[in-house]
Every structure is written in structure tokens, then in C-alpha cells.
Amino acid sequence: MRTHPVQPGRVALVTGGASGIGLGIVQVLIEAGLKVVVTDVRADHMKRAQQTLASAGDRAVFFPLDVADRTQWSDARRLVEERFGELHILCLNAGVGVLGSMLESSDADWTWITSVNLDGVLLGVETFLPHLVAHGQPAHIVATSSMGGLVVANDGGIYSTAKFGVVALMEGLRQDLRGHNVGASVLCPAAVNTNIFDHERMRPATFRQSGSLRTEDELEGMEAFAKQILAQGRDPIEVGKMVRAGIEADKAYIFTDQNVRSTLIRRRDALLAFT
């Protein structure tokens, strides 16, 4: 069975790091004696982290990180590689949760959300496969794609379109990494206690032409129906800690929670009730 990377001193990255799923991986990591490489797009949320990974001290290195920017990419492996020489598991983790009608979508709504969710995985992949492969040493990538990588949601198209490229992406690098050193997991959470509701607030001026506008009432509205779902969700430490024994374990799919079995088995079956 390949020796898997989760060991003291080894060195970890981790994109949308500074909050959310993120961080929670971020802790977990640090906590069994990693170095973790913290990225994030938001300069208040890698604020707010420094000062809950005080205690990490030099083990927690921070670097903020557009995943939809391909030089900002390659500035992050020069960062590792700089620093620590080598990077053992990459946690491709950001994304923006970002709902809405594709009959009433934008170009800059397609834009903005593919690009994060599944252009910020690829480029992730592209930028350090090559370097986990020729080191040889155990090492492992998790992106996190979502429930609505697997079954589309009410006003989920768009997001789905690109989570379940993340579910198929990560599938098929799996297949092409048997037999190297390199492991591969898909994580599909379900209801997480994050801050997923506020990303329409932070949309980038460049992708601001959306074709579902909302009134701030209807964003407010929409934000508290949302607190109130995922507050009764996982906390992102047990889903950290559910990602550290994934990647341990080698698992191909991680999930946050039993209860969606059942969702799967429908989709199953209606993916089977073909005559």
C-alpha cells in the first residue's frame, strides 16, 4: 500500500485556506505537525487567519492567490519550491458558491464561476503534477467539488457544470496516477458551517454584469436562509479532519455525511431506468 504523505515536516498547500473547509484542513495539517502553504483570493479572511494560526508560527506561510490566475500559479510554486523544495499534498479548495437561472445568466456569470471552481482546479493540477510526480516522495491532491458535483440543485446549473468537472477531473487523474506516487481524492461535502453565503458580495468588478441582479433586501434574505441551513452543517475542523483521513486512507470520493446516500442511490437508479 503507497505510504501516504500526512507526516511531520512535510509540506502542504492550500487554496480559499484563509476561512471555511479551507482553514479547517489548514488546522487539522498543522495540527499533525505539517507546514502548510496558506492561500486565499481575500485579503480579510488571510488576516483574520494569521491571527487564528498564531500559534504555528513558521509553520503557517501565507500567500495570497487569484486561482483563476495562471501567473499567480506559477509565483506559488516558485514559493514552495523556494522555501521548502518540495510540496507533498495540495488541497485545491477554492470556490465560489454562486446560485442562479442559466435562462438569466451572464457571460460574466459563466465567466466568473467556472473559472474559479474548475479552472482554479486545473490550473492547481497543471502547475504541480509535474512537480509531485518527479520528487517520488508520498504525496496526494484533494479538490473539493460539492454535492452539486454530483446532483444539480435548485438554480445550481452553472455550479454544478463546473463541480461535476472537478468529480470528473479528479476520477480521471486517479485512473492516470495507479502505479505513482501521487494519490488523488474528490471531496463532496454537504452542508458545511461556512461563509459559502456571502460570495456574491465579493464578485470581482470584471464579472459585475451579472444577468441575475439582486436588491440588497433580496441578498440579505438570501444570506439568512443560508446561515440558518449551514449553521446546522459540519464545522469545517471535523471536515478537515475527515479530508486528513482521506487522503491517509487513499479515497477516491470523501463525503461530510451519510445522509446523502440516499440521494445517490436515486441518482443511480435513474441513471439505470433507461429501456
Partner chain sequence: MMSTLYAALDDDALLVSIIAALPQPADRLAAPAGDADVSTLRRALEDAPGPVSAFVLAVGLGRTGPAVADTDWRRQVLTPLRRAFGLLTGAGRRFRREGRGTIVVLAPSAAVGPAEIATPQLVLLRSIVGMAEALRAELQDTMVRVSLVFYDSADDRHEGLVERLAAALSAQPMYSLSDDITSERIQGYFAPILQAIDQTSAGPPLPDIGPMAAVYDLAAIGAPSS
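Small disclaimer: the values here were computed from a predicted structure and weren't measured. Whichever C-alpha set is largest while still superposing within 1.5 Å between the two forms counts as the rigid core. Residue numbers count along the first chain shown, from 1. Compared with the form predicted together with the partner chain:
- Once you line up the core between these two forms, the Cα of residue 252 stays within less than 2 Å of where it was.
With the form predicted on its own done, generate the form predicted together with the partner chain in the same format.
Keep in mind that what follows is only the chain, not its partners or any molecules around it.
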């Protein structure tokens, strides 16, 4: 039986690790005795995470990373190899929770959402999979998809396109890596108490030209609604514990709650209706 890599002294890298689910995963892995490279594109979140994780000392290393930038991924790999030698757990968690009409979307919407939510995961796999396989020690990749990676809504087409792809990637990798030292899981969160509601505000200037531009009032209303819903959701540290358990048990799918169940059954039954 394959042993798992959640062991003191092992090394993890978490993208989008300075807030929300990413930070929850980081905290749980540090608690388990791992050294963690915390990466994030947001300087404000990194600063806060440094304060939150101060007691971890040099077991938490902070590295700014835009997951859509191949060069920065190469730099991250160099940092891991020079500082620690090997990486054992790769959590491809960074994402932007931006919804909106597919039909009204702009080139910028498409490029931004897919470059973070899909390409950011593909680049992580491209950068670190050869490394994980080559060192031969127990290793694991977890990618964060969403309940929107299994079912669709009527206003999140680009998001679901990318998240369906992430589920498929991890299902495929799991097959490809059978018998190897590297496990693969996909995390499909639903209601988690994170800052996903303010992602529209972190849109880089390059991608400012959105097809579904909203007024400040509309944006504030949507944020308040999402914040109110998510405040009732899982604590990110609870999710971090679920991810840890998922890695230890080498689970294919990790869910945070049962909210997607009824919709997923409807999707399955819709397919079955055509057999």
C-alpha cells in the first residue's frame, strides 16, 4: 500500500495559500509538521498570512506567485529545489470565483478566468509532476475545482468550463499515476467561508475590459449576498483537515459538504433519461 506524504519534515506548496481554503490547508499541513511554501498573487493576503503563520517560523516560506505565469512557476520550482530539495504535496488551489454571462463575456473575461482556473493548474502539473515522480518518495497533488466543476448554473459558463477541466485533469492523472509514488485528488468545495466574493475586485488591469461590467452598487450588492451565504459555510481550517484526510486516504474526490448532491443526481438522471 502506498504510504502518504503527510509526515513531519515533508514539503508542501499551496497556491492561493494566503487566504481562504488555501490558508486553511497551509495551517493544517504546518500543524502536521510539514514545511509549506505559501504562494499567492495578492500582496495584502500574503502580509496577513505572514502574521497568522508567524509561529511556524521557517516552516512557512512565502513566495509571490501568479499561477498563470510560466516563468514564475519555474522560479517556484527553483526555490523548492534549492531550499528543500524535494516537494511532496502540491495543492493547486488558486482560483477566481468570477461568474457572469458567457454571451456577454469579453476576451479579457475568458483569458483571465481560464488562465487562473485552468491554465494555472495545468502549469502547476507541468512544472512539478516530473519532479514529484522523479524523486520517488510518497507525493500527492490536490487540485481545487468546485461544485461548478460537476454541474453548471446559468451564469457561470467560463468558470464551469475551467472547473470541469480541472475535475477531468485529476481523474486522468489519477489513472496515469496508478502504480506510481504520486497520488491525485480533486477538491470540489461548495459553501466555504472564504473571500471568493471579492475576486472581481482583484481583476488585473490587463483584464479590466469585462463584458459584464457592473455598477459599484450592483457589485456591492452581489458581494454582500455572497458574503452572507459564505459566512454560514465551512471554516477553511475544517476544509484543510478534509484535504489532509483526503491525501492520507488517497481519495479521488474530496467534498466539503453535501450541497452539490441533489443537483449532481439531477445531472446523472438527465443523462440516464437518454439511454
